[in-house]
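Just the one chain here, the form predicted on its own, laid out as structure tokens.
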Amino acid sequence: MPRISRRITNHLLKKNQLLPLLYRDNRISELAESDLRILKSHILQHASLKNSPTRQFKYLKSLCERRARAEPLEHIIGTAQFYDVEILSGRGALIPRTETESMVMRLCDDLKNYHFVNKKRRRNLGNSFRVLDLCTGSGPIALLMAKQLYELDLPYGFRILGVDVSESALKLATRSLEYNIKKGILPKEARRDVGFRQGDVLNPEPSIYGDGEDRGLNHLGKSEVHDEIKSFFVNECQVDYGPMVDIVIANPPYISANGYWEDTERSVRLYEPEIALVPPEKRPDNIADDVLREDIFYPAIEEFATYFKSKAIIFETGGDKQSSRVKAMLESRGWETGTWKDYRGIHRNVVGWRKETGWNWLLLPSKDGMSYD
């Protein structure tokens, strides 16, 4: 990395002596100044440093040095703001992105404006609204959806389950749930309504119950992951619920091996788990050979959506070309489809719905959301 010119260094030093450290990694003065403001605010939250400017500066400098080594700001301060929830941050999981935040908010705004707007429909739901969040990571999608759904005050409530293969990511998700409850961002009922389970959606382990045992739950026995999902969403006394979930939403690993090294930032490669970004090299037996490695999660997740009779599915993708491939895959499997653009005009999300469900409102213009087509 080229050295910072003396002219730029002097310019930064005039503003604050720590700015050259923060400028070192991103080379954008506005970002360096923003990082400094956030780190100063973080320092002021430490009561033990309140009356000691010297100790405050020493600690602030140590944080700036960590940032200069490309450590993500979210790791340094311990949390990532994800719209109106806070996600605990660490090496075990991907830091939630703005694009994912926009996807969730658009879905929640459209649910409010188009799906739950009819009072008769709300009264006749009959069961809690059920969301399956696959590849949940540290749980940002599940927790933000929970926050938004509580505000809708659904007559029969809701249930959200996040599933991920990573034990360390799920620990962050569980801790984030408690963190948001303790801060009053989520109510105590979130412990009942939101859950996280470990499971590999690409290579699910066979069910320990076998095909003949169902513990009173319909269709138990496909795999351990399916069992966990079924147990979370269905009461023991229910024999046949019909559609198990209303919507499957997923932000799976979708970056190619080459793209990981060519397109991701150094801080991402150093501090965020590759497993959350790049699909494994070994593909599942049921994924066709002509499916690109970066796409293998999408057909696997679609199988979960079909198995649980989901009314709709929403994917985050890497952009236009991948969205086109995922869209074609869904259409070949009988889904009505469309795409959403992100704030840069990139087709970042693929949405699908079963024709008979009436969820075609997914393509209507978002009225209140952060992202518009």
Contents of the next structure:
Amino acid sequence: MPRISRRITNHLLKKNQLLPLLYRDNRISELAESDLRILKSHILQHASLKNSPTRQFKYLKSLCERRARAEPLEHIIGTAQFYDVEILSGRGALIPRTETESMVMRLCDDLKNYHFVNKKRRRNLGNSFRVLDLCTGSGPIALLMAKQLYELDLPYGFRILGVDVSESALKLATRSLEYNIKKGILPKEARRDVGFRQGDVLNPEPSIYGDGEDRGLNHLGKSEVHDEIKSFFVNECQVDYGPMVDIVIANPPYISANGYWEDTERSVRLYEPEIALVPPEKRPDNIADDVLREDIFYPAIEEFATYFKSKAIIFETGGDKQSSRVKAMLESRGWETGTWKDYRGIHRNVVGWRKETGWNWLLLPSKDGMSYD
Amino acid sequence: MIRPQWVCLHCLSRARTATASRLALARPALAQNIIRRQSHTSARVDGDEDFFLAGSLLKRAKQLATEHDVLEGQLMEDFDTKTAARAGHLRPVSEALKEYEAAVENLKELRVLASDPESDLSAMAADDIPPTIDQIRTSSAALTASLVPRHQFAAFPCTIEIRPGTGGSEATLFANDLYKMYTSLLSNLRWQSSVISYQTHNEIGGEGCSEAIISVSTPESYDLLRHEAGVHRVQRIPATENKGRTHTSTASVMVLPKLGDEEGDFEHGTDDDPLAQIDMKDVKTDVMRASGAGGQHVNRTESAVRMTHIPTGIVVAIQDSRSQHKNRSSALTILKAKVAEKRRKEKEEEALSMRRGVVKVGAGRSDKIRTYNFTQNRVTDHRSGQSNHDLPRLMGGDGLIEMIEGVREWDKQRSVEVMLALQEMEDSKKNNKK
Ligand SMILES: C[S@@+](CC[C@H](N)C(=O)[O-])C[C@H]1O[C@@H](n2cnc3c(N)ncnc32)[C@H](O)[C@@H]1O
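Can you give me the structure for the form predicted together with the partner chain, which would complement the form predicted on its own we have just seen?
Every component of the complex follows; first up is the chain already shown.
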């Protein structure tokens, strides 16, 4: 790591003696200052330290030292602020990113302003609105969508299921759900409406029921994950009306092996699980050879969307090139598609919908002016 | 068109008594040294009896009451939360108007009766006239109050940002004085606050402050403190001045509503306000960040956001939340409101100058809001015209609240006049068309 020049150190010291520590990983003085501000207000919330400025300062300094070793602020504080929900953070899962936050908010705002504007669509044929969040990690997408959907007060409610292969990530997801309920951010019903299950999206384990379709067991049988998903969404009194899921949404690992070493921050490599960022080298049998390694999750997730007759699919990607590859893949499988730009103008999301759903509102700019394409 | 927000009388009176009791709590002895300049904006009066409501105000009230009735009718047919909210806001106007009209009607009858010497009732009627006039006074005051728009972010907590302006080290010393003044004020009011940033350095003559940011978490604090935003001017002899000359320097105070992490309820959003419509192509968003691929590649907390509306040059910087998207949407909301405020001000000034028959109201007026003259031991607010003659006490936080209340009162009266002026402007435009 390059040394910090005397001049910069002096400049920082003049403002606050702890800033040089925070500058080490941030490399931008405004970012260091912003970290300091956040850590300070974090410390001010500690009731036990109140009235003891010396202890407050000591503790603040110890946190700055951790940050100097590139530990992410969210790990130090313990939570990430993901729009209006809080997500517990730790080494077991990826820290949710602001690009993901924007994707969820745009989707929810568009649902509110364009989709659920009429009574019929709010009724959703008498079914709960169902969202499947694959590669959910610590659950940010699932929990923020839940928070937003509660505000819409849908007549038949909603269900959101998050699936991830990592046990430690799922633990954080489940604890985050409880944390938000405890803080009153989510209602108690969230325990019923939001679920997290373990499952491998790339290599679904064969179902114990075998492929039951020809034995009249078409409600079960493709794989264990599929069974889990079905049993979460289907309630007994409902007849199979077709679509089992309304939206599949995913922010899967999308970084290439090279990109991992070349483009990621040191703090990412040191403190976040590689499994959350880089798809595995060993590709599943059903993924074609010409699919790049960093892309393999997208077709696998598309298969879930098709299997459950999802109306739409929303992906986050690593940027312009990956977005155009994923878009082409979806089109080849019969989806109507589009892309969304992030606040920096990068094509960050690929959206797909089935023509018959008429969900082309997915391409409208968001009403509040918070979309950038 | 101006889109005021209607506050129900109940809230308004509650807010007033809340301030009054805060005052009583924080300030046992009211500052006696406030000299009130006669307010230069008073509602115009039609007819020679001053207890009647100004004609244009009455007209406005009638319009709104009619709108209320129409909305109520619609609600009987089909319930809709938005309509219900608007109707709810208008109800106090409609009720106050009914009361007022009843009292006026009453007075008319009483006068007829009283003027008839033949009638047995004439003496009784004459006795009833003064209390009826009182009733008209009360109800017309209530009606006026119900017409005054409430600020759209009135319900929110806020942040105060203080920075030195022109005047070099004198300005940083003054910025520090202001910082101390506001922290004393906040502790007098027992409002919850925390210091987010306080950058000081030694200067000849004391401690200078290059930036101070105070976050006030008390709800509704924005409604009071927003009146403090603007350029504050100081006149005093600096310690370094050896010829005894008075120097003038400034510090700027910015007060922003904190839309924060918990979603508050806007009195009404900027969504439907035609003046708040801006083209996103004109908005530049800056986020403090390192370059690179973004997304999963970076995990730094880059939450602070700065937004610029290029055509007007209005800049809003927000770092309230750790969520960047939240900060961006707060920044956009405030940016829209500020653009709308600027456009509204221009429109209001046009209407006011038409009304007052002057070329331009506020032309050339800077946004200097207050002068602290140390040499003369006097603080003058340029908006309300109020002066306080005990500067050290005021800067210790004592007497400041009265000064702000004075501005608030001035602001309210001005709002009434603006409303009338806008109404008259619209009317005259209509007449011209005919
Ligand atoms: C980029 S992270 C996204 C986490 C979270 N949804 C977010 O947006 O912040 C990708 C997630 O995919 C999970 N994952 C990796 N391989 C998987 C697999 N084969 N099946 C299911 N999930 C997997 C990782 O554990 C990680 O939590």
